[in-house]
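Next up: just one chain, as structure tokens, the form predicted on its own.
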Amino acid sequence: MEQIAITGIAAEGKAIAKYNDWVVFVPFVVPGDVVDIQLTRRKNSYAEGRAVHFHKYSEVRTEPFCEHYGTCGGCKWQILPYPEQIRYKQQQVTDNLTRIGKVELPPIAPIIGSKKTEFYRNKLEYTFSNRRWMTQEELQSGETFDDMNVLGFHIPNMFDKVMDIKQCRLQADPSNAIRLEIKNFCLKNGFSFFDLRNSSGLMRNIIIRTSTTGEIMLIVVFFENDMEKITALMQHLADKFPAITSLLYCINQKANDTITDQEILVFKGNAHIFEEMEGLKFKIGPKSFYQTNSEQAYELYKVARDFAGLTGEELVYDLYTGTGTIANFVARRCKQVIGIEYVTEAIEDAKVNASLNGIDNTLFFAGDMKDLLNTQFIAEYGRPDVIISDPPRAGMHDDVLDTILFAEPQKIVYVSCNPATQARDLSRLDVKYKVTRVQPVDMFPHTQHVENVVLLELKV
């Protein structure tokens, strides 16, 4: 399709074009671009494609700052100036709440943008592979390439293809230096990189976590149990990067990369790092969940606390509490907080964090939310005055919504990373609740993702 104007922004970081009766979704373009599109997928009412030639560049387009843009699956919106990004995110929240929720809404507050638009993440994971992703230029050159070992990010939708990353601008130094040093050491010493198809090789993954306190955690994940080579690499890293305060490793021989069910071993330093927020300390282990933009998480939690309007007398339920970050953050302003979370290890972290900060008015429970939060639970622990809920992207289960409606708290503070499923749940809650405040928060610059906080109050 030739000379097609890009007219808007859609989900998943793609843009929209119109062609006859079709809506066409195209990545790596922005509104105002005029392009030739090659279709890659075709349905009755829509199609997907890619831009193969630009006739005109949009006036709002900006140059990508990352050399990996267009191949790496991250930071798809970096060709949009940041003010344009948050404008579209604001519109995304508005569209979802009005079109899907179909509930009465107050004016939606202007989105809270992120002060940092680069180097804002506190956690990144990289994958080793013996089959690196080849660029179009390399494939068309006719040359033979021997350097196929790679440490980088998966190519979107391709489990066995990994792109070599020279510099990632999502996590601050020494993140890039650590990754490059590990790769160079492994190449120099002939360490085998993981074969994603055949499940073989020594080197599998690395995870780098940082905190605003200046601490650094490095987890090196091996596939083979070769202690001589493992010790050589870990000692080299300990000598090369004394700033690493938590140097860990594990041997994962499962079919998938997750390490939540694996034994994590300490090579040097502590088994954890700490994050701080308003004088509160949060212990983060290798398996702990913590919002990946630490500084913007503080802004998000302040909104949630403000919406709750606590006076010191409330019983608060914190649903999907994770490691109890929100629960402990609001505990000093209420009578008691009860946190519920599916992951047992996260609940143990939540208890540790409460103890660490001298907080004695919290109770934490581990279990499936739809099974644990029921009428019997409320009868035993009390009807909440306020419910704070921060569910996963899928939103809340129908049984959870039914229990919330039964409990009838005066306020519900709904924190969401997916305004579409949030809007669906608001529609269910509309029978008893009115939306009184809405505040979008941008946690992930250069991506399409947006967080949204909604306050619901019991109808009179």
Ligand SMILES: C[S@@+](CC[C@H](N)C(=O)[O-])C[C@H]1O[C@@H](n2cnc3c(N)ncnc32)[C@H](O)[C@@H]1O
Contents of the next structure:
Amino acid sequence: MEQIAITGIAAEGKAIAKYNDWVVFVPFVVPGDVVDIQLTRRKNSYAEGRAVHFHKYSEVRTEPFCEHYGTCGGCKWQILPYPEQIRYKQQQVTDNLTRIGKVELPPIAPIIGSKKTEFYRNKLEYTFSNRRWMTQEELQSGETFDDMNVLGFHIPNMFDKVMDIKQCRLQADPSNAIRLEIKNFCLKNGFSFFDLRNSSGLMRNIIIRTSTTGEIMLIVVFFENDMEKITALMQHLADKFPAITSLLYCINQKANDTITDQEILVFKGNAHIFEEMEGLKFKIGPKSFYQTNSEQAYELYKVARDFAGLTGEELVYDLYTGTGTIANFVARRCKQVIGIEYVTEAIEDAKVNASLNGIDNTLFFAGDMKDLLNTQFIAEYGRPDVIISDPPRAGMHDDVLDTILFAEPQKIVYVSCNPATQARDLSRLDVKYKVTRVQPVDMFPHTQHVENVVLLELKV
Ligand SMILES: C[S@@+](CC[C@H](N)C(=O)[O-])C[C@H]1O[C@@H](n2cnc3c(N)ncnc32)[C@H](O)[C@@H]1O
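Let's see the other form, the form predicted in complex with this ligand, since the form predicted on its own is already up.
And the full complex, kicking off with our chain again.
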């Protein structure tokens, strides 16, 4: 398709163009670009494609800051200036709440942008592979490339292809230095990089976690149990990076990458790092969830607490509490908080975090929300005055919404990472609740993701 004008941004971060009756989704372009598109997929009402030639560059376009832009799946929006990115996110929230929610809305507050637009993540995971992703230029160069070992990010939708990362601008140093040192050490010493198709090789993944307290956790995941090589690498890292306060490793011989069911061993330092917020300490183990943009998590939690309007007398339910961060964050401003979450280890962390901070008015329960939160639970632990809910992208299950409607809290603070499912749930709650405040928050610059906090108040 030739000379096609890009006209908008779609929910999933790709840009859109119109062609006859079709909507065409195209990555790595922005509204205002005029391009030739090669179709990669065709359905009845829409198509997907990629820009193969630019006739005109949009006036809003900016230079990408990352050398991996265009191949790496992260930071897709870096060709849009940040003010444009958050304008689209604000629009995304408005569109979802009005078109899907169809509920009466107050004015939507201007989105809270992220002060840091680079190096804002506190956690990154890199994968080893012996099948390096080759760029178009490399393939067309006719050169032969001997070294196919890489340590980097998966190419979107290709489980066995990994692109080599030279510098990632998502996590502050020494994140890049650690990754590069590990790769060099493994290459120099002939350590085998993982073969994702045949499940073989020594080196599998690394996970780097940083914190606003300055602590650093590194988890090196091996596939083979070769203690001589494992010790050599871990000792080298301990010597080279004394700043790592929690140096861990794991031997994962399963088919999949997740380490939540694996034993994590301490090579040096502590088994955890700490994150801090308003003097509260949060202990983060290698398997614990913590919001990946710490500074913006604080902004988000302040909005949620402000919307809850606590006086010290309330019983608060914190649904989908994770490691109890919101529950502990609001605990000092209310009578009691009950946190519910289905990951048992997260609930254990939540309890540890409460006691670490001398908080004794929280109760935490592990279980699937739709099973645990029912009329019996409410009868036993009391009707909440305020419910704070921060569900996963899928939103809340119908049974959970029914129980909330039965419980009739005065206020519901609904924190969401997916305004589309949030809008759907708001329309279900509309029978008894009125939306009185809406505050979008940007946690992930250069991506299409947006968080949105909504306050619902019981209709009189
Ligand atoms: C968006 S996170 C919220 C985390 C937490 N509020 C925070 O800020 O750190 C959603 C949480 O819901 C949990 N979860 C997902 N589905 C669930 C379910 N059916 N029942 C209970 N918890 C669930 C996930 O494990 C995750 O911890």
